[in-house]
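Just one chain is shown here, as structure tokens, and it is the form predicted on its own.
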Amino acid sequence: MALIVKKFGGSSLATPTLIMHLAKRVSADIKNGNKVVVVVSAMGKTTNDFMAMAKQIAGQPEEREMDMLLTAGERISMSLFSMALNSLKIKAYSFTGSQVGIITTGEHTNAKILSVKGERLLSALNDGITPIIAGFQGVSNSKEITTLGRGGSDTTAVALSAFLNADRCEIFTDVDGVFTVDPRINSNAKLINEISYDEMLVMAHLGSKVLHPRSVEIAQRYNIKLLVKPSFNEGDGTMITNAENIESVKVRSISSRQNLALINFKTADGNIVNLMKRLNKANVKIELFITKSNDSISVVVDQEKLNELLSCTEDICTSVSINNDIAIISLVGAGVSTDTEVLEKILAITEKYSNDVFGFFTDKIVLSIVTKQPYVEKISNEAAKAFNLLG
């Protein structure tokens, strides 16, 4: 008998048919002798409606408010997926992150997990209930509704695998599993069977949407069998294990950010320490940073955060130019980031786009360039091609 905790994203929970099939499969499991914990997100775009309905109301919604509205669709996804299982005559009860003791830091909107307490998780599973549990929320030490931030609920199911001390941590999809290129770019992208915790939270935070990279971190230092498996088909799916250099071939994955943009400016100051302490307190994450001088930085930010480092450094700033549209297109494996056959490659792939590649940048075991989002999809094509990681 094996103790399992199950995460169903948004899109696998779409509709009423969706929950009933994948309560089926759930049963399936139980019947067979195995515990399981079942972690939900909300209903297909739910999260998306209710942010809309939030601004149409309020162009800025506190965060208070929107946690206590976000957190209803964990809600709904939770009682309809525990009145399917009781349907199928398997017992099962919903809980909320706070009822099942999920203790998050105060911050709204963006809280860490600090704890799980767990005693009515325990309790359920003694007395031979299926627990159904909301994702992406938990309750702060002054008993405030908080919410995880957008994935948490790969979190919510990786940090109660901890507490449990799961056998495996299954998180299940719309897509059949982690691949080597996003399939959205190139159909013909191959399917990893597994992958190195490394490996999986660097394409986390370089653009892979398959898994949050908070859940990634913590299934590392637990040491969690995590399962990367798709919602609609019976695919092994992808896992993500300790093991490093796994296959022989140094290249493993190639993953993009997309909607960057690239500022240059100069500090009226000269002070760079000064300019990035503003920025952090005005929580403008850095996707990177390049100082050319003592009074010289170029940096690449969201262009959702570009008005905001704009307002907050205008003071200080003699000179700007921006440039949109920017994307990082990140060569993930061991090895690459020392590898000169590698570096060799992909300098020859991106000579013709030269006049748009704005640098190229390592760190362990990633090796990225920064170009313009246009050229995205041909540069990974063509470097797909070049390290044989295409079907």
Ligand code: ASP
Given for the second form:
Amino acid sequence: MALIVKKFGGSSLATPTLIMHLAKRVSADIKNGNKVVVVVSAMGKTTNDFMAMAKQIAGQPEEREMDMLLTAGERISMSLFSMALNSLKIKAYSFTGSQVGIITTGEHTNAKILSVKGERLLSALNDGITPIIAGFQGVSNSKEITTLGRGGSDTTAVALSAFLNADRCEIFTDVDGVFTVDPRINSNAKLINEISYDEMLVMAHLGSKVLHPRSVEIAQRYNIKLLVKPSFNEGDGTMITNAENIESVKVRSISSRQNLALINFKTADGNIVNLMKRLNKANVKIELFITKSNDSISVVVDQEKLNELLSCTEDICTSVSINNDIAIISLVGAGVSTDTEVLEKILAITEKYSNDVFGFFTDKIVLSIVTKQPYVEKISNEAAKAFNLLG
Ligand code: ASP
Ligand code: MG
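Could the form predicted together with aspartic acid be given as well, to go with the form predicted on its own?
And the full complex, kicking off with our chain again.
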């Protein structure tokens, strides 16, 4: 008998029929003698719809109220999932994050899990009841309801797996697992069978939406067997594991982030520390800090943040140049920053577009290329071919 935490994403739970389909899969697991804890996301686009409604009422709604609103999405799916299991003669109880004692920091809309009390979770399991937990939410020490940031249900699932010392944590999604390249960019992308925590963590931070970055961090820290699996077929999905356990490859995957802007600032007094201070104060998140000469810096930011960034710095800058529609393509793998064969191939591929390649940045297992959006497909596809990432 195994104890398995299974998390279902929003698109997998989008309709009552889909909920029933997944409840049947869970009931089969239970009938096979396993204990299951289910973690659910909100149905379909519920969270986005709630956010749009809030925007209609107030341009910038109070974050406390946003959390109250958004946590309702997971309450809908947890109760329906529980009803679905009950209808299959499986005893199930739904619980909110706060009811199972997921204690978080007080940062509304982006809280971090501090601890899991889990009393009600344990007693349900002891009583042979399948707990269905609302993902993405918790309660702060001052008893405020919080959320863990978009996509945070994965983190709920992994944190509960750590608390329960579960045999594995399975994250179910509407794709077959983690791919070498975004299948929307190249339909010949290969499914990755095994990937290391480090590689997965980097990919999650680079915008691969498959797993919430904090969930990978927690899984690595507590050595949790984490799997990304398809909701709608019996595929094995992708296993995230220790690097020692898997074949190391030079390039595991290619991801990209788009809709970025590259900005170069020159300050009147040459004080770039002051410039950064402004960005820091205004809480502008930077994707990449590129160059530093005596009086100028370049940064890459989300295009949406551009106005905010310009308005908080305009009075101290003598010149600003902006490049819109910037993308960062990132290669992830053990060889991408040090293997000269990999670097030679990458330079050969990007040479053709060198006027529109603004720089390369490497970190242990990532090589990022800053370029213009129209080159994402070309460069990604050529690199995918060169590194054998296509089926
Ligand atoms: N429902 C939340 C979101 O859409 C949390 C999640 O799905 O993990 O971001
Ligand atoms: Mg997700």
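Each form is matched to the other, and the largest set of C-alpha atoms that superpose within 1.5 Å is called the rigid core. Computed from a prediction, not measured in an experiment: that's the story for all the values here. Residue numbers count along the first chain shown, from 1.
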Once the core is superposed between these two forms, does N165 show a C-alpha displacement of at least 2 Å?
no
Taking the rigid core as reference, does I76 move its C-alpha 2 Å or further between these two forms?
no
Core-superposed C-alpha of A282 shifting 2 Å or more between these two forms
yes
